[in-house]
Amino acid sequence: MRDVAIIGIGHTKFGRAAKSSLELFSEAALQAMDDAGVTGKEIEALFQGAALPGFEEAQVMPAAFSAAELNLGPIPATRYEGACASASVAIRDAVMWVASGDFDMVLAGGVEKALSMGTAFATRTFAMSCHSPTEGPVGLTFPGVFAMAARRYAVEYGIPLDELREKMAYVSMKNHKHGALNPLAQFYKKMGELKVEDVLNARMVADPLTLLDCCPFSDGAAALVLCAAEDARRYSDAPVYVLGTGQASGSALSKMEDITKPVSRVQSARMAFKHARLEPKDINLLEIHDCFTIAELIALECMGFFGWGEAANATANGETDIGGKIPTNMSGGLIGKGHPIGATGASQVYWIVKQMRGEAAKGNQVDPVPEYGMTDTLGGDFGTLCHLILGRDRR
């Protein structure tokens, strides 16, 4: 297997979009192709994440039509569905196809128009990623899943729930602060100076999670151009290399031993570290799946950046903010940047690449420029996990 590089990136504004999904993905894809300096004739395959296009726009099979919109010709174009991890799974498969030598240059990314469904219908369709036979009949939705996780976390580590809520608020404050500095974020120039009380006193969604503990519904798209590493310097002075990937699958919640230690996330992260021949101490920057504040704490521990039960205190102490031990979600994450689910994994990669080019927004750019970055994307209630490790140099 050969090494693979990212040579072009594109990203639409996240939030409410007037454009269709096909138009949004085309916008991101054309940006990525322009960034790489390549034409459609050089793209050999398209890998597209899109979780719910049938419900959003009555459009299934969007990848094929995206290829047509982009005048890519009759190339293989495949839609990937892994709920909120759809784009990360698409990118991982794109990496493997290029690594295998079957393709030399491909386009990968994702798109979603969740806001077009409205909150009630979007909540219902998102919940379809839960285990339908056992979780559907009791009306479980994702705020409910992570509310249960927060309560279990408090009990497991002996943290009074009110104290845990205050520590979780620091996740929201940090990610909104950096989202407010990100021009492409849904909450750009908004809520950049939240206080603990603002988060705690926001409207309750699922006790103990308030509205500011939750990411928003969003529209948006992001795309990447990938090629064989040995060719990357022909197109870019600053290619970013895919050093490791991991993916794992979970089960129904009723079969999980501990919702705060999902085996799927642990397994996927370990696979990526093994593939990259790196450890958590080597990573300089994270973009992780903070769909809810408690989700960021759980991810940090499952990936090995903090011991079990330690991420809450570490976050409250600033260890995950810029200048801390491991800067996390300097783009604003899902909470501050937005969460168009089929695009989120590609967006995470986009912002790692921007950091490695030294092009992140003022106040969000990590100094010195990171050598290694890692993404974490979660689909469903721990049903699909995917991790990608990126580096400025080849292994």
Given for the second form:
Amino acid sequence: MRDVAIIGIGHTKFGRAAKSSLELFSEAALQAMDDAGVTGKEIEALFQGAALPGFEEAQVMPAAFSAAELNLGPIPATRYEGACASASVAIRDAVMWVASGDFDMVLAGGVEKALSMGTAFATRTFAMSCHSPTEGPVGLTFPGVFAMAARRYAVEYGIPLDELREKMAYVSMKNHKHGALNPLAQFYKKMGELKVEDVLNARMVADPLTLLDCCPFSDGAAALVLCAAEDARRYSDAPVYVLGTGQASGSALSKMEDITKPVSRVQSARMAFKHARLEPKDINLLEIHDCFTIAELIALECMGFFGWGEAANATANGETDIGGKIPTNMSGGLIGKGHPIGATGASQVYWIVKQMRGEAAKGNQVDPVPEYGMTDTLGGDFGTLCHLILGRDRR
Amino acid sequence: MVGVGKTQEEIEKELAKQYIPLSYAEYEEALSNGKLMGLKCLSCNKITCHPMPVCQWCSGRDMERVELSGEGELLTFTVIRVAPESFEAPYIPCLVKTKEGPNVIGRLELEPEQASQALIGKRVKMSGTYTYKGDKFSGGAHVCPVFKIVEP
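Requested next: the structure of the form predicted together with its partner chain (the form predicted alone having been shown above).
Time for the whole complex; same chain goes first.
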């Protein structure tokens, strides 16, 4: 298997888009192709994450039409659907195909127009990635799943719920602080100076999670150009290499042994570390799936950056902020930057690459530039997990 | 060969016996009659609930239908304040560890104002069912168990 590099990146403004999904994806894809200095003729396949296009714009099979919009010719173009992890799964498969030698250069990314659906319909369609037979009739929602996890987390680690809520608030404060500095973020220049009380006293969505414990619904797209590592320097002075990938699947919520320690997240992260021959201590920067404040804490623990039950205190102590032990979500994360679900994994990679090029916004840029970065993307209630480890050197 | 010369209904029954020991439709019908049905594995003796085609613990294929007590312990819950289209907030999803072993998801019969963290760990018992009327995506109406706190 060959090594694979990222040579071009593209990212639309996240928020409410007037453009169609096809236009959003085209915008991100053309940015990525311009960034790599390649034309459509060189792209041999398209791997596109898109979770709910049928509900958003009555469009299934969006990947084929995206390839057509870009005049890429009759190349293979496939939509990947792993709920909120759709783009990461698409990127992972794109890496596999280039690594195998079947393709030399491909386009991968994702797109979503979730904000345009409105809250009630978006909540309904997002909930479709819960286990339909058992969680469907209950009316479980995504905030609901993570609210249940937060209550369980408090019990497991003997933390009074009010105290845990205060610590969770630090995730929102940190991610909004960095989102407010990111010009492509949904909440750019907004909510950059939240206080604990603001998070605690916001409107309750699913007890104990308030609106400010939750990421928003978003429209947006992000895309990458990937090629064989041996060719990367022909296109880019600063290619970023995919050093390891992991993917794992979960079950219905009721079949999970412990919803605060999802096996799928642990397994996927371990697979990526093993593949990259790295450990958590080697990683300088994380973009992780903070769909809810509690989700960031659970992710940090599952990936091995903190012991079980330790991420809440670590976050409140600033260990996951810039200058801390492991800067996490310096783009603003899903909470501050927005979460167009099918695009999120590609956006996470985009911001790691930006950091590695030293091009993140002032106040978000990690110094010195990170050598190793890692993404964590979660689909459904722990149904699809995907991790990517990126590095500035091939190793 | 399975089902040669038989009606569709007979073929479905035959395949179900072999591959789907308790269907969701049968599970929901039992719920509607106040019964929480599961499957007992003849290999590891553990209980699977909600139903699966294989034992949720050991993947065993030989399972027989059993009725669960409906009793258990409240593992966690939330009060949904922002509901999806076709649902009406507030309501309380909950996760229950049944006396027989498997966890079951359902709703908690409780006033939202009374929902506090202190309820976690309390004993609960199935007290009925909630019927979701369904929408154009759900393939009709569906049923889930409802639990109530029995330990003060």
